[in-house]
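In structure tokens, the next block holds one chain alone, the form predicted on its own.
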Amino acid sequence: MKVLVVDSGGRGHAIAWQFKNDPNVKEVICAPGNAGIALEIRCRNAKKSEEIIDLAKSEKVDLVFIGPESPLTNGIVDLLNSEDMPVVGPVKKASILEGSKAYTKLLCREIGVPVAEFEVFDGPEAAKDYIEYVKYPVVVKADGLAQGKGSIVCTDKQEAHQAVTQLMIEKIFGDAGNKVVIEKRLYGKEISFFVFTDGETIVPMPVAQDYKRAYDNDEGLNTGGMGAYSPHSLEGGELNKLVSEKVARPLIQGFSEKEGIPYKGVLYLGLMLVEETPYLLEANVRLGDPEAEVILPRLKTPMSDISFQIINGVLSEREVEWNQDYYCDVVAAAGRTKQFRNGKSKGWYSGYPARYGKGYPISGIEDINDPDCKIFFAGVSISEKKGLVTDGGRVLHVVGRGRTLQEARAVAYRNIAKIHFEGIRYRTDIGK
């Protein structure tokens, strides 16, 4: 069969390559891509909805896998779905789960999914009087998309009223902040929990664990993640049936009876583990990134017979088989660079998550190959003069794989070792 994959990020990547492995497989073709991914797939410069139900069509593919959320809550399944397209990934109306962050909290409360304390404010002022009156650390949230970067985790108040400042009037995520939840900050132990579901059956996927923070001891501003590694010492069945009769079954059962539809595809559950609750932090409606490139390369299931049960409605029919070598990924990133405007030198950008420069050679992939290392290619471009250049925060994830994590980590952190580029910059200890 052929194989559509849309997304253009590391997690694009890691779901086109998870395809090109699959024996069902014939072709991939991913929309947009990227030039790192274009090395091993081929990749087609659709990015808009018409223009990927066009290449669909003219393809003649078999099936349509969706990577990130922005197609996903503009409807995209929907318009591949009239076509008789096989897609998979949630309709326009089941992407508000990640959509609105205060859509997924109310239903949350209301059918009893544990959550942290929260309000919903769509004003500054209400939201700062709100921070003054608790009497505890907050997270401050975006409702809309912010590419995972839309929640302020907050030390104090002075943080807090900042964080709705930031996001609600100077706007830094736009329309994402004209509503905010405001939540009590919780301490335990942070995991990434991902399923398949047919609507009916859910399939827990390995569980990952993602570091959000920029800088090594989990210090500086949220990203979309710098790293991540699976297995994680709390996989297995226990913690599988504690979130899946706690969040995931319920969730999926009520939202289903809140709107009347199912909700078929990924659901990635952000949860804190406080003693035995798994809390709900946050619910999206796809693969993460870096979760998919560390959990991906662990499944043994051809990606097509799954996608095809979760299309199907037959989900259960068949058990998903994963292997337990140990990955982990470490995010190499644009850092502090000079900016420079006609020639002149001004100033410098900070690096991601904040401003970063673009278009600086990368050098050294080429000298890696080891089979236990695989790059799966973000923010790159290619240019005439300079071959494969930056084009991103996050340029490239260098996955390791081991017996051990440890071994895992070594083989990551010696190849990112020989990869160069202006103001590269990745923590030192995923994994750690």
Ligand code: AMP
The other form holds:
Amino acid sequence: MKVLVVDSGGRGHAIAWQFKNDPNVKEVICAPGNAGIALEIRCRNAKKSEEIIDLAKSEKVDLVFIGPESPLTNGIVDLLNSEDMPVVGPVKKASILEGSKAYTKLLCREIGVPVAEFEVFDGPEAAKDYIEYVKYPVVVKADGLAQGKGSIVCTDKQEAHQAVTQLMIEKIFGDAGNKVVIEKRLYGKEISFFVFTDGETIVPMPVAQDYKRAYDNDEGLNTGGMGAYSPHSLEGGELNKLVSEKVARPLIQGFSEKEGIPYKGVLYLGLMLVEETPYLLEANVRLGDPEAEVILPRLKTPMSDISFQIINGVLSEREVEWNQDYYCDVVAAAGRTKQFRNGKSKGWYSGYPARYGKGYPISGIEDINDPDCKIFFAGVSISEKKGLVTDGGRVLHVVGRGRTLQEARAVAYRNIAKIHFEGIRYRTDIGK
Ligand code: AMP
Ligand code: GLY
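Now show the form predicted in complex with this ligand, given that the preceding structure was the form predicted on its own.
Now the complete complex, all chains and molecules, led by this one.
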């Protein structure tokens, strides 16, 4: 069969690579992909929903898998369904679980899924009054999509007021800040928990530890994720049972009872474990990035089989199998660089997740031929003169495999040390 993966980053590369190694799959296409993915998988420059539909039809693909949230919340699955094209991902109405944090929190409260105490506000004055009223530190969250940066964790009232000003008055994330959720700040163990679901059956995936902060020891700003590893020490039947019973099943069932449609695809639960209770911090309607880069390599069951089981509502028919190897992903990011225009210095950019430069040649990849190392490309493009160049904040993921976490970690760090581009920066404590 022929599969189309819609994505442009490291997660998309990991999904496409999984299909590439699937015995049922003859060809994989990635749209739009990137210049690094294109080294091993055919990429086509389709971005808008209509372009993707046209591509899927002209290439006569048998299956489409959607990576990121924005095409899902824009309704690409509904469009593909109307063309009778098999597709993995929730329809637009179901993508609201990520598209509106307020919707999901209110649903959780209604059906008894554990969430931190919260209120929803559509104006800054009432939001600020609430911050004065509550006696604990809060997290201020933009209701809509903000590329994973819309939640501001505050230590005091002053920071919380500033967060409301940024989201609701300065509109740093545009309309995503028309509403905010203000919730109690929780302290516990944070994990990302993913499930496949056909709307009825839930199949938990292995657990990954994500590293969200920019610098070592969890310092600096939140990013999309600077690295990850899997398996996690908490992974296993007990955690699966706890999260399935307390969060995943009630949320998927509660959603379908309320809206009259099933939730199908991948559901990502961002959880804070406080003692024995898994509190839902956020729900996402897709695989995580960089979590997918360490979870998918553990998949033994063909991805195409799981995809059609989800689509046909028969996920319970066959068990999904995973290997027990360790995978450790270290992200090479665009760090601090000096900027020039017309030969004149313009000062420094501090680097991802703040401003960063682009277009720096990437070298050293050709020196990596370690069977336990895989590179998933994220923010890269190709230049006629310079070859592969940086084109984003997270540039590439170096994933090591081993029988232990220490081994996997050593592979990733040994190989990332061979890569060079101007300003390259990575955390040195992933999996430590
Ligand atoms: P979210 O976009 O809701 O996943 O939030 C982004 C990050 O902020 C999470 O991964 C947590 O690290 C942190 N966070 C979100 N909500 C809370 C909370 N209620 N208490 C503590 N930290 C939180
Ligand atoms: N790693 C966090 C995310 O994908 O949203």
